[in-house]
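What follows is a single chain, given as structure tokens, in the form predicted alone.
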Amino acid sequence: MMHRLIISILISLLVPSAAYSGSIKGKITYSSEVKLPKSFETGKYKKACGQNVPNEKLLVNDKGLMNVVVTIEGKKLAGKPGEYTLDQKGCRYAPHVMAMMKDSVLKIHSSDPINHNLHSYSFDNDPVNVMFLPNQDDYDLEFEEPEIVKIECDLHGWMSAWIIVTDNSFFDISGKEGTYSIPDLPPGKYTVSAWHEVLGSKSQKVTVKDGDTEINFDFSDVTPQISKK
């Protein structure tokens, strides 16, 4: 009995002990009766862009809000920069809304026959202003700051997107159906903030421990505002 005692105390002290972690995942919704944005008409570049380019400043499925990036901040907050790709194609940015950890690096694309001139408007990042031919070789953007970065093409009104940099890698954004979920994070207090294009932000409060911690977003009290841009 002895010896398997010795044995078990051994083993216990070899083996690491698991390294716990918890989640938070939600929904975000727009609940309220809400008038989707026509999609955007090309005119006199229908040959090479399609006669009409879909609106995604608002985008809601089932009640559910797409497009709306959610980030947590809290001390110790770390992770790894990562690369990414943003591409011109059908004359519209693909994807429209994006997410990444500073230093990370964006590799932008164009896969359309015509010209795009990508314009990037930002204050703690350096701002750029880009011709991309047809079949040109990528361009690498690196952000080194977290903020809100908007993109828009000076040649094509209606193409814009967004990149959001944020300070650590805990951060998704919402699908099809509005959901999302933060794998990995360390227990502690945080606080969750969900950003969306037209309908501003919100945050909560939250204390993680083992295991999932749902936090969902309702958006409905606030009124969309919509340019025709």
Second form
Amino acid sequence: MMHRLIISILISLLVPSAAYSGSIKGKITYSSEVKLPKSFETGKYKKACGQNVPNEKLLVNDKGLMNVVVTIEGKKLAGKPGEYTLDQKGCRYAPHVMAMMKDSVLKIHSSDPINHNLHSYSFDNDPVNVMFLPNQDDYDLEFEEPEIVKIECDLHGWMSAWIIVTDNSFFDISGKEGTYSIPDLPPGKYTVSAWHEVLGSKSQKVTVKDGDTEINFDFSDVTPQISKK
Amino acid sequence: MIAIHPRLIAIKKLWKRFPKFMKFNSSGLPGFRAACAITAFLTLLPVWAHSANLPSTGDMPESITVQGKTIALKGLKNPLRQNPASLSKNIKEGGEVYFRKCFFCHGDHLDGKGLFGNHFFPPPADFTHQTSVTALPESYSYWRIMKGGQGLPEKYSPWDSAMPAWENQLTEEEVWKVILYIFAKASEKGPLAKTAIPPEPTVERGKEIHDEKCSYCHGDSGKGDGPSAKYSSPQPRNFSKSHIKIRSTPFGKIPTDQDIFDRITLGMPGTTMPGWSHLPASDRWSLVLYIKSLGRKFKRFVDKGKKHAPVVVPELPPFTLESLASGKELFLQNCSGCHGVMGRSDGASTHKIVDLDSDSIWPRNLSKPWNFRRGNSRKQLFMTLRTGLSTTSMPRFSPRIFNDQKIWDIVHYVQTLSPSQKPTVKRTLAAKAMTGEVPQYPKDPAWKAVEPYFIPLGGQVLNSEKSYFPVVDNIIVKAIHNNDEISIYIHWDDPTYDPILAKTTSVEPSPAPPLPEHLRVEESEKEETEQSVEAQEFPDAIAVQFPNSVDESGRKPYFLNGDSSHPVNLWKWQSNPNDALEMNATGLKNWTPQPKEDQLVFSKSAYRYGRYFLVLNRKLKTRDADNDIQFPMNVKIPIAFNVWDGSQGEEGTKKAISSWFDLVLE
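Having gone through the form predicted alone, I am curious about the other one (the form predicted together with its partner chain); can you provide its structure?
Below: every chain and molecule of the assembly, starting with the one above.
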């Protein structure tokens, strides 16, 4: 709490025009009847990976849609890159969806007793395809440009993760209930976008004043694009 | 008219590449066309005459029927030449026809060295030298293109030629256009004639050459979407992505200029991408500049002041047995998941990786290094492993994972997965005599002593439905007999097997990379087979083809499953039901199985680590001498092969095919 206070004081010092700042909050919903994808069988890798690995492509909890990345586009928004970690554990990427500002560093670790290769699909950021042997050193991956990056392991077909590289540090990922919140926004006009891996993206224009602005997204009209792979 | 001229000596060298029927006659005199070309070359006189050695204008029929229309060949002129204003447009469109229909065989450089060029006998014609069709009137080419190999007079063995007849596949106008293209480009192999080479390489010059030579595949704006793209796997590179597979820089990093230059110069073996070493170096550098201008990453690299960090290959270490043993272990652990235990692309993870529509091709078959894009020397392999192949699932193995010695260990092992040299193709297969039972199972140790023959296959691209990029590009054949029965052994690499086979024969796919003892899952076989009993939609199959009967005069049925007057006898094995059928055919589509009581070919099959093994056997003589080949001794018996990879949708006419070979029972 103390920490937070100091930061907001710092921000208010740095950004004098935003003496009082607003925030955007809301809920992402998905209320269509769908069969949620089944978890993956690991077959030969049962003992190394566990019998099943959850399928996280579409997670809905009481209509709340999880793992939606909400980002904000606006002229004056800036922020600070950070350092994040991604683990390969139980033949699953933890977490499954991440967001980070450009120039952030992603420390990639493997806790698994078997080989993985980590293959990233991106364009503006140089893609990588690196191996992780058991007890391998971590691998630092730097993202230079805003982009949606997919990560896969070619050896274990079910493993996938998403990294959303943003222009600024105003973003959030919806949690279990589908809610998100982006605080400390200077008042102004913005575009808010919500992106989901199988439901695509939607955006809304918003004018933020001091205090909370509620922006909800409903994806119920979209048919999920779940590939078999 | 036939005069020996010093130029002949040079031409004689080129001559060697020509099909047999185009070679010099026994008296050592040059064929007529050579003489004509030279005479024409020396005197610029038109030539009209006849030769017994190679087809020429004299062999042309008076007239041919195309699409129900009779066309007189003599004096026939290319109608498109009457319109000089649209000549260059027509040439360009002819090029598009060429790069959809002809480049597989005649090659990008029109030299007969397309991807399937050395898979057919006689080889596809080379249009680039003085004695090619370009030395003859265009009506000659018109005839040859419309009527193909089968339209040749008998003395030129029309049954051997893989040259398709295009009369029902191309319009007359398209044929005239492709002729324009061949005539215009055959002589223009080197630099562009139109403009002089600029003193320094430039982007503009690069674009000019790209538009002229590369755009048929790489597309007008380098996006990899030229007319040939649909017929090519791997597809031509999309340059706007700034990535090339073979580089000296790590996976995902942009290539150095030298990397791009080297790829243009050397090409990509095993793909439709030829090498362009015949272009002046300055033009190749212009191409590098142009390719770089298409991808925004190159500019950003410079703007950000970045530097390349190319991998440097260290000094070669000595080759030791310890290194080999360590390499084997490392290979199984780190490579077999994709490449398979024996390197034959059947790794446990390949089904996840391969998606030809999105251009994710099979992990390379490491037992066929002649298809390696970079190469199979130790240093080249080291570079490949350290850098990975950008845009593919082939990772890089950096010093973070393996020190130099470990990489060399793997390199040493990889080299043991393939024969030290590409097997040569012998046109005559000897079947030696033995005493006792002929071997009936692929596993029989007796096969070890039998000479293997390498038979190249090409896609069936002569008639629709075609197979443009068959997975199976060669088979290995052995044959033996005991004066009563003949046994034919065949193996071929197919990374996928028909799951239903597991019910009837021994099937051993590559297992997942070995796990530490405590993590291993004991293969509960039951569970496995129960899950995977579903057969492939189309079975995997192979057919061995003979003429119905051997013709003493040497006449053969058409190599592509015979024709109405010359039927063939086929032994076709397929995975589902796992059995061999005797059939007869009179053409690509007219196949009839023989009645049950006449089925006398027995088969035994197996699948192991990405390879099918098959033995077919039959009595040398049967009672049905009309429909079954009867095997005489010491006589050349024509034999050919067709292979279907069912998992790739190959069935019916979609298949890989071979030319005729000769089988001789000794």
